[in-house]
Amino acid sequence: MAERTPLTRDRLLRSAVRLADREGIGALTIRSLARDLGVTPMALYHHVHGKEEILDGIVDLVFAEIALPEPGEPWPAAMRRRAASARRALARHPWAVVLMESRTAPGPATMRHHEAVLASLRAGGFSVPAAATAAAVLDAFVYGFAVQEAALPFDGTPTPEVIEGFRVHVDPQAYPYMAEMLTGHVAQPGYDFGAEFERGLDLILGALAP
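Taking the sequence provided, give its structure as one chain in the form predicted on its own.
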């Protein structure tokens, strides 16, 4: 008979991430996680105190996936690389965006992440208040874009069927600017919603200054 893989806190948390990725954060409970791991619910309490600690832990795992600014790296390049990495992490774990800033017991990866972002901005000449504003604006953009991107009824480039579905509801007489956007931009060959991320990031980084 094959040996059962020992239950550890790391295995528990990584299983919780996979469950949330697969079924959504609403499906993550002590009972469902125990079932996924093939153990009793009580077995989980040897490694975590409850669901809140699990949420803290899985958010920390997501933060650990995001590239950190490196010492000496110019702050615009660091913020751009970090934003792109965060977008990819949130695409892998769309449930995480609603939890990223909600935890009151942040883990070590979360703390390292925020410390590195602030260190990069401060080294780039931002004052303490300006660094706080820059970090908040960048996070709002990245998190907001991730929510938009996850909610789209198409994956990056809309299919002809999706375009036609939009056309049905966009009366050019009633909504001339929406019709213009649809025809002159979204329905054009090569359109990719993801390109709006780079353009938006360019605007924000260009407007931020120490």
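So that the term is clear: the rigid core is the largest set of C-alpha atoms that superpose within 1.5 Å between two forms. Positions refer to the first chain, counted from 1. What you see is a predicted model, and the numbers here were worked out from it, not measured in a lab. What changes on going to the form predicted in complex with another copy of the chain:
- Pro106 lies in the same rigid part as Leu37 when the motion between the two forms is split into two rigid parts.
- Superposing C-alpha atoms between the two forms shows the smaller rigid body rotated by 12° with respect to the larger one.
Shown: the form predicted on its own; wanted: the form predicted in complex with another copy of the chain:
A single chain, with no partners or molecules, comes next.
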């Protein structure tokens, strides 16, 4: 994996994102990252102050992938577009929402994101407190949905093996309603957990108003 291009902070962070995507955030270590970059662990310290700064940096790279509301775009369309975009970004990088919880140093992309969201809501007629509520509720839904999607033992639609696993582990005597949910809904053809995202988002956007 030896590379000839000189190491930069940007190349370091992009490599870290790829490594976390590929092998999980637990496998992202200074040493494994250095290995990928064809360099010794200590070389990284010339571009970042330590592991914490790497974690801050890759969270900001994920925020940079999220579509921003466009100036002039009606707020419901803008919120729907950025929520869907955020969900896709968090599904591509399932470790991101975990890290977000522990980061307190928002990067530039994160700041731009929040600024654009507030700008869209304020332009749509929301008062400052109403914009705060709308942003908090929408963000909570997007982040919490990402947590649920990441915790699913399947990708949207469960495989026959996963369904068989449910049947073995969920005793209908002890958990009748969970059993009903699994056989009568989750195991049905065409089931897709991801569809709950659109339904939930519609529900919240319908209830929000300036």
